[in-house]
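For reference, the chain that follows is the form predicted alone, supplied as structure tokens.
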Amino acid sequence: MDKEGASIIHVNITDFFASVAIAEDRSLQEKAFVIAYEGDGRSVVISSSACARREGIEKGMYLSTAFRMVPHLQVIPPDERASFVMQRSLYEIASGYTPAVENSPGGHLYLDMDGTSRLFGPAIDSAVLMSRTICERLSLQPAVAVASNKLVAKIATRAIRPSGITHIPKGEEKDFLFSQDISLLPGLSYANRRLLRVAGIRKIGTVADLDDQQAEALLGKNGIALRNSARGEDLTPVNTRRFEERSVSTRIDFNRGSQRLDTIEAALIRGAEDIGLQLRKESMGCHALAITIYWADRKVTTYTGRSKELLVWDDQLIQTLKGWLDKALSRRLHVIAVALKGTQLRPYIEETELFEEFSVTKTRQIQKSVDLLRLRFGNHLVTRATALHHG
């Protein structure tokens, strides 16, 4: 491990989709523009340029509001292919320093530099070299932080963005976090932030000082976990699987076998809700779905289909799976379980942070509200009525 105990590097490309657009077209460097989908009155800003931010334009703002603030604002649709290629290039650069790289969507990388000091020296030296390489090869300006864990490194890059390098040695996490604004704390929802500000709490250090009872009273069921995060506690390892190789899965078992189509479809809907929530938590979608049927005679069959459309939302997943169910039900026996697996994952360009106050359509707003309830109280607290009809 690094001699100062700080061996995690976080690379954060601020406003990634706008930064990719500038890297592709340098003439945009000094222009006020946003990345957004036009044509919908409820469209919101996905990403904004530095010039637009200086005019007060922020991610998640309604596009109509942004136009009132900056009438000459340029709107550019997201280029998913260019963003994917840029994310892959970031990963390739980082992989030159350690094999332990977590490739997260939206211009984020986590590197575990433990054991690499003989090759590259202290982690901060690698961070400086990597930042320079990213700038020279990709024309991106990263915020890079070195810390003892992923959480502190992530907060550190948020604190210095849009770009720069910082180092939080092990043992100095509390001092660093104490004076940081609560808006930098990951996992804190818009409603939580608003509630804390009403209570006069504006610094992470104040949240860190809450006892268990105070944390739960202010922040609900996840209050203690958020309080621990405010203290810089994080044991989450670097996930070295590339997001293209990840998958989401679930299995629904029947109390007794069934041949009824409506019963099997109910299980399918419940499973779609499960994998949909898993995808949206990671800002991902999937292009491929596998339906595995477990039969009463202990045989197993699987049908795998691919969708050109990136599947993210429950209604998309349900309709797609229903269309493939006939192909999966290849036998006339009782079904005892259904399993679903989503693969070929790709980042989903979300128009605002998951569970924030803005949304694009009423359907998506309802979906996000349901997701929030499921995360807080359990996956099946809120579900479609038809999903209850399986035995």
Contents of the next structure:
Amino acid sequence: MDKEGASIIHVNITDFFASVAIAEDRSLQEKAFVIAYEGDGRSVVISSSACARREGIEKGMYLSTAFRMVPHLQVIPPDERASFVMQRSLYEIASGYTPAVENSPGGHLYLDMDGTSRLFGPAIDSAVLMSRTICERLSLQPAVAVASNKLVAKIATRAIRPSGITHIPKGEEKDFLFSQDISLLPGLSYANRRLLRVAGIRKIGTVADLDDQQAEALLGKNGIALRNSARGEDLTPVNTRRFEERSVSTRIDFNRGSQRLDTIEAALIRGAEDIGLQLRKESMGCHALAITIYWADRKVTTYTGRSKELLVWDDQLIQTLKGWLDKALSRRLHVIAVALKGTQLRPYIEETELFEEFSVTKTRQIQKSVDLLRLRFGNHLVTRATALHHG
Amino acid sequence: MATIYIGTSGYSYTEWVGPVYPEGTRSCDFLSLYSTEFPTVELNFSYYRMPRKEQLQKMSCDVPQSFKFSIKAHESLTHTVDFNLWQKNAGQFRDALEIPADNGQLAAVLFQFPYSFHYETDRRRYLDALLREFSSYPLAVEFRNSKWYNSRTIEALKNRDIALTSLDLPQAPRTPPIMDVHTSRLSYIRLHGRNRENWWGSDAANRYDYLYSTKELEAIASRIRTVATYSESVLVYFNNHRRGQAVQGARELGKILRIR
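We have the form predicted alone; now please give the form predicted in complex with the partner chain.
The next block holds the full complex; its first chain is the one shown before.
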């Protein structure tokens, strides 16, 4: 952290997918449109244009509801390729200011500007220049905030969105957060938001003032963490690894070596659940999976496969891995461990915020509920019955 | 694209004779001389003394018709508010605004609130009533208390077409956030200098003793260009008035932005 003051910059392209669509086709600028997959009666709005927002259409809303509100609403499917290219361009612009850039899906970047003041002056000046460059080169209007940590910077961009620049001086975090709307606090589940509303709590500052007991009583096990967030406490570093360099992995060891296919498949399912959760936590999917088999004779073999489809959900991962297992089991020997590694990570387009009330299918809804339980109580609290086989 | 006006906060400083005005210039000629170089000024005498119609009438005659005044609200409306008397003071202040407003020379009325003006219910109600009183004029508000810089304030200003003043100041403790957001057709930017050492615990002269470097002005120019994309007019005032440094900054910024 910069001794001189706040040095974390957050760049947030509000309604990223709609903004990308406008950048690609300027005629959409003044149109009411949403980004969504059409066809399914339960489709939801992924992102909406400013005009559509003015009509009351929000992210996560059922498409059928949106149509009732704006009958002439235009629906555009998400352009994953254009979004990926735009995200990469954002990353390249940011990398011109510091090597410490975290590329987060959905048009978010975090920059650690510590030590760059000799080159570029105070972080706010870099933020201003970068914002201007993004605007000129990519035709995107970002919300940009400079603060002493990622959390405060994120709340600040939410406060000023859809666009603008802000700088929260070091030491002013508490006062700045005090009167912000509670809905701007990251990590607040839909249930907690509703609970706070019922309790008449509308400001972040009210949550910040809770003591440990009050926080837990009101907000459950995550209460203290949420209260600390409301106080602007965040030590999370800027993760500088690029999507392409990131990976997720897990390893399942057997108590005794096994040659049984059902046991190995069970391990594969357990592993798929592990890496699936890691991916979804980061709003990522992977295009490549490696299955590494540890054999009883201490030899190790790896099979790597590539999927055209972005693998995000457990059922997708399990199906794919099962399909490749034959190729990975190249020897007739006991297996003592199986390791999985997901690479070629890409952001995936979430139809609605993770753990929010809306979902597209029942499977996804169940998956999200299970994720929530796993994140709260541990990875293996809930698992598929078939995954219990591996001993 | 917006029209950008660059000027200084105040023009009547005797210490500017020499660095800004030619030696021997009389104080009654400061404004007309100033207006030959800059298209706008932020009047801050109106904060210390309640302005009178005749004063503003005279000033209006001293400058070209196209010249723009931004007028800082009297302290009785922002710093030393008497909740029983404020409407009378507001009436007096509004009377004085008539001349520049009728002449098309009123660019904005600036309400600058001190750190002690907290984000509390009674203050919010007062602010709402005050802004209603002046709703027929272009308005800008500046807060020094960080608690005002929240999404509700931004939304409320947007609904009333009132500018949230953008600031440039040093990264010192207890300074408000810098925030450039689109709340109005008008954008109002005040540049206070970056004298971190003297920001607290010194007099106004030392606090505003700062000369912006070219690099800093280039970053400020970028802010202005961005703000100009969503505004109809942008008012920029240099408040680092010590030894005429505000004028130096305004001249250089004008060159960077290629405007007068």
